[in-house]
Structure formats: C-alpha cells, structure tokens
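Given as structure tokens, the chain that follows is alone and in the form predicted alone.
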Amino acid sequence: MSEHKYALGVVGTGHLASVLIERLIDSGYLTGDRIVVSRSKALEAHPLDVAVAEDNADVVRDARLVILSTTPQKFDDAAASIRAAASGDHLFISVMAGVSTDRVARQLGDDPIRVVRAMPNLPFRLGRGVTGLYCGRHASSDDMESVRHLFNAGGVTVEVDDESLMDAVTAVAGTGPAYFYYFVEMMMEAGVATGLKRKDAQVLAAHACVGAGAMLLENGASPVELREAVMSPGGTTEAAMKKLHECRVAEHVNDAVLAAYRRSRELGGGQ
C-alpha cells in the first residue's frame, strides 16, 4: 500500500465540499494542513484554510481517502481527470446525487474500485446534520465505519442496505432543510401580514419550528401524537390543520418530495 500525503482529499469544491471541510476542521476532527482540494474558481471565492493541488489528478494522488463532490453533470469530466491516479488502495466517497457507486467505480478505473455513497445536509456545518450511507460493493465493513466516523463529525448518520433507496433520502434529507426555510419564510409573511416586524416575526417562525425539531428528535413521541398535544378542540391550532387540509398541503408536500426523488433518479442516468 502506498504512502499518501494528505488524510483527506476533495474533488470539486462548491458550496457542499465547504461546509464538509469546514465543520471537519472546525470539530477537531482534521486540521487543514491534513486537506488537499483542487485549485479551482470556487476555491478562489470561497478560500479554505487547506492544502490546495493544481489538479483533480494530485489530489487522488496525494490522498488515500477522497470525497466526490462535483455536480452530478460535471462528474464524468472529473473522473476522466483522475481515473489514471486511481486505485484500489483509495476509498472514494461520493456526495453526488443520483450517481451510483458502480457508475462511480467504472468510471474511475479497472481495478476493483471501493466507493461509498453519501447524502449529507447543510445543517451538516453546525454539527446537526444527517447523512444517508450507503456501500459499494467493493468497499468494507472497516471502510463503512470510517466513512460513518467522518460524517458523525457533522451529525448523525442512516445506513441503507438498497443503493436505490439513496433517491429517498436525497428527496427527504438532502434537500429537507429547503422545505424547512421555504415554510418558515411562508409563516414569516403571514405574521408580516397580521401587523409583527419582519426581525420578530423571523424569530418567532424559526424558534417556533427549531424546537418543535428539538421536540420530535428528544421526546420520542411521533409528529402525529406532538401535534395533537398542541391542538385543543375548537382551538387556534385546530383551525390552521383545517386549513392546511382543505388547501391540500399534505398532497403538495408529497409531491413536492417525489419531485425531488424523480430528479435525482434522473440525474444518475446511464448508470
């Protein structure tokens, strides 16, 4: 096995590699100094206290493990650049979307070509996230749990055993916190409307929704029984849930979900 230079090395350095590599450098997890990315435009936007390569190429090179984070339609041009610094001996994990762990190892070379898959999300870099793991079939059970190590610095982690059950936890985790700002904002105008200041209105939606969050994950109840211990008969509450009833929100979210879900599968195809 091969001497590498670096304990972690990134492909693709947008918004999602950022927030990885600073919540892992910011929990003690990895000094910088320990962290090659590729020099890019990105990079050059957003510095990141690291080791930077002048290409793809080194940062395999030079790195053992290596996270994937180009966008889904950017990765075959990627994987072009590293295929021939790839082997056997690295553990690639990807944070692509939609792109499957043997898509990603067929790309990257002949030899058997460990790859785990991750979805992770942005509350990732307050050490609040989620991240769905999923192995590759090359990959071990000592790959997996240092691979779950990694993302546990970010949060917690959910394992699934059906690669294309990813396309759920994408729909539901990966892209959950937009939902989650999207309805926020939604209740911020509503009070905007009924006369608060729109600081006040922003602080009472997002703690109002934070530790309802608290609740669920803390308490152990499920969302139904929470919610019913805050509505009271021919009260305040019971007559939003009406509303939100009659307005078919409960369709719209799913839809909304399902939407996200198809276009990850779009995105990993040709696999």
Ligand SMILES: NC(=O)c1ccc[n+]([C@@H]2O[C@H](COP(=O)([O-])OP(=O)(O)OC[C@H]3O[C@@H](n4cnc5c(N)ncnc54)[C@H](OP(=O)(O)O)[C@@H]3O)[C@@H](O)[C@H]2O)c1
Given for the second form:
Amino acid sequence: MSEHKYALGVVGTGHLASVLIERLIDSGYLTGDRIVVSRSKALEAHPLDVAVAEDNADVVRDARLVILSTTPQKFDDAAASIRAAASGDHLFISVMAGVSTDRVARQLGDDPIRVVRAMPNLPFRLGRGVTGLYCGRHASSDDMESVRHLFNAGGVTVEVDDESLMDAVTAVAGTGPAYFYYFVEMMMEAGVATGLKRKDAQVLAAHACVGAGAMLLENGASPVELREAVMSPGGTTEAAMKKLHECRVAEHVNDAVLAAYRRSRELGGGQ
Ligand SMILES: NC(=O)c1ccc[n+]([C@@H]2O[C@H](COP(=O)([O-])OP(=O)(O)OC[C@H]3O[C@@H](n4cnc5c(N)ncnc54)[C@H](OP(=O)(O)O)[C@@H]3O)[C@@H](O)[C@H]2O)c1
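So that was the form predicted alone. Now I'd like the form predicted together with the ligand, please.
Complete assembly follows, chain above in first position.
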C-alpha cells in the first residue's frame, strides 16, 4: 500500500492535463479526491474537481505517480521546484513533446528516477485517444503496465522501443487531430463556397470524416483500399483525387508532418 495521500499528481495543469484528468474521472479510473494538481492560471479559468497543492513540491510529496505536463520550455523551472521532493520511489510520466526520459531523470535527481514518456492526443477526452509510450531506462515492466492501464482509460496505446521514435509519434498522433480539423475546415469552406449554409457544411464535412475514420478502425482495410472503394471510374472522387495529386498535396502533408517532427526534436534540444 502506498503511503502517499493521492494516487495521482499533476505538475503543469494546463489544457492537456485537464483533458487527461476529466477522462480519468469520467471513465471511473480515479475519483477526483485521489488526484492532486499544481496551481495554474489555466486551472482558475477551468476548475477541476481535484485537490490543488500549495506548490509543485507538495504534488510530488503527496503522490507516487506524477504526470509532468508543463510545456517543454517551462520544464527547467518545474524540475527545479520538485527536484528535492523527487525520489526513486516515484514514477514520473512525462507528456512533454521532445523532452527525453534521460533529461527528465537527470533534472529530477541524482538517484535513478523512473520516467515513462507518453504522447497522448486530445480525443483521449472521449475515450478515443491514442497514446505513444516509451519506457525510460529506470522504469520497470510493472511501471509500464500501470502507465498503459492509465492511458487505456482514454483509448489505445502504442509502445515504441527507441525513444527517438517518440518525435514521430508526436508528429503523427499528438499533432494529428489538428491536421484533421484543418482538413475538415477546408472541406467546409469549399462547401460554403459552393453554396451550402456554414452550419450544414460543418455537419456534412465532419460526419464524412468521422464516419470514414470509424470505417477505417472497424473493418481492418487500409486507407488506400477504402479510398479506392469510394472511387468509381470517371466519377467525382476520381476528379478530386486527380486535383489533389496535381497540387502535390501528399508532398505538402509529408512536409507538414516532418515540420512537426523536427519541432519536437528541437524542443528537446540540448539533452
Ligand atoms: N495539447 C496537446 O494536444 C498535447 C498533446 C500531447 C502532448 N502535449 C504536451 O503537453 C504539455 C502541455 O501542453 P498543453 O497544451 O496542456 O499546454 P498548456 O495549456 O500551456 O499547459 C501547461 C501548463 O503548465 C503550467 N506551468 C508552466 N510553468 C509551470 C511550472 N514551473 N510549474 C507548474 N506548472 C507550470 C502552465 O500554467 P499557467 O496556466 O499558469 O500558465 C500551464 O497551465 C506540453 O509539454 C505538450 O508538449 C500537448
């Protein structure tokens, strides 16, 4: 039995942390009274039904499992504030883009500090998230099991055994929802330009995409097979695909994902 007061602590209670906490509570994974979080302006604007610690160090003193969710740029300050309270007894889950488990461990103490790196995405809120996981050098298989269990409360997990792949996970899945929203937005705008009411264009574009996504997950076919099934020879989809090809959209999407990948690497710079 843990002697800690709370089952879960969070340092860096911003947007992602709120999404994680709300889902953990809604899914029944934990009740709010078992969670302690650091103070933040974001929390004042969007209160959560959890305990709020006086300072960051109290979060770490009162919980064995701690999610680190500041932005990468603020991690040095956060680490300095919790270093004295951190120990080998803790398990830290870092969701910060680009920051390596070794860097987190080094900044949190001289003892071996157990760190698992996780890259969730926002559909976690609805139980439809996907989280990439990497087990840092001092974390055990039991630690990974606990972390897997936590993130499965908000969807599925994918584990990588080479930490550098977490930048690719970040570029594809962490950032992924934004690519999708961008595409839906562009489809909506085109619908409006061709005469649809904005409200109808949003429903049509969003459901076309969400329904297509559900088919992709549920019937096991590849996106190429599903795309080909929509395309009848000489039809509307073929005309659209031809245009996407001419405009080199595939290349641009690839460039955008690579930009996210490079930015994730930059954010962890100097580790
Ligand atoms: N958003 C996503 O979809 C997503 C997905 C995957 C991973 N991530 C990662 O998750 C992390 C958080 O992202 P976010 O979108 O939630 O950012 P965010 O909304 O800016 O949240 C960061 C929070 O950290 C707090 N903070 C800053 N310095 C601190 C310190 N020294 N001690 C304690 N708290 C401190 C901020 O407090 P104030 O509110 O007072 O400024 C803020 O609430 C990032 O590292 C990001 O890479 C985000």
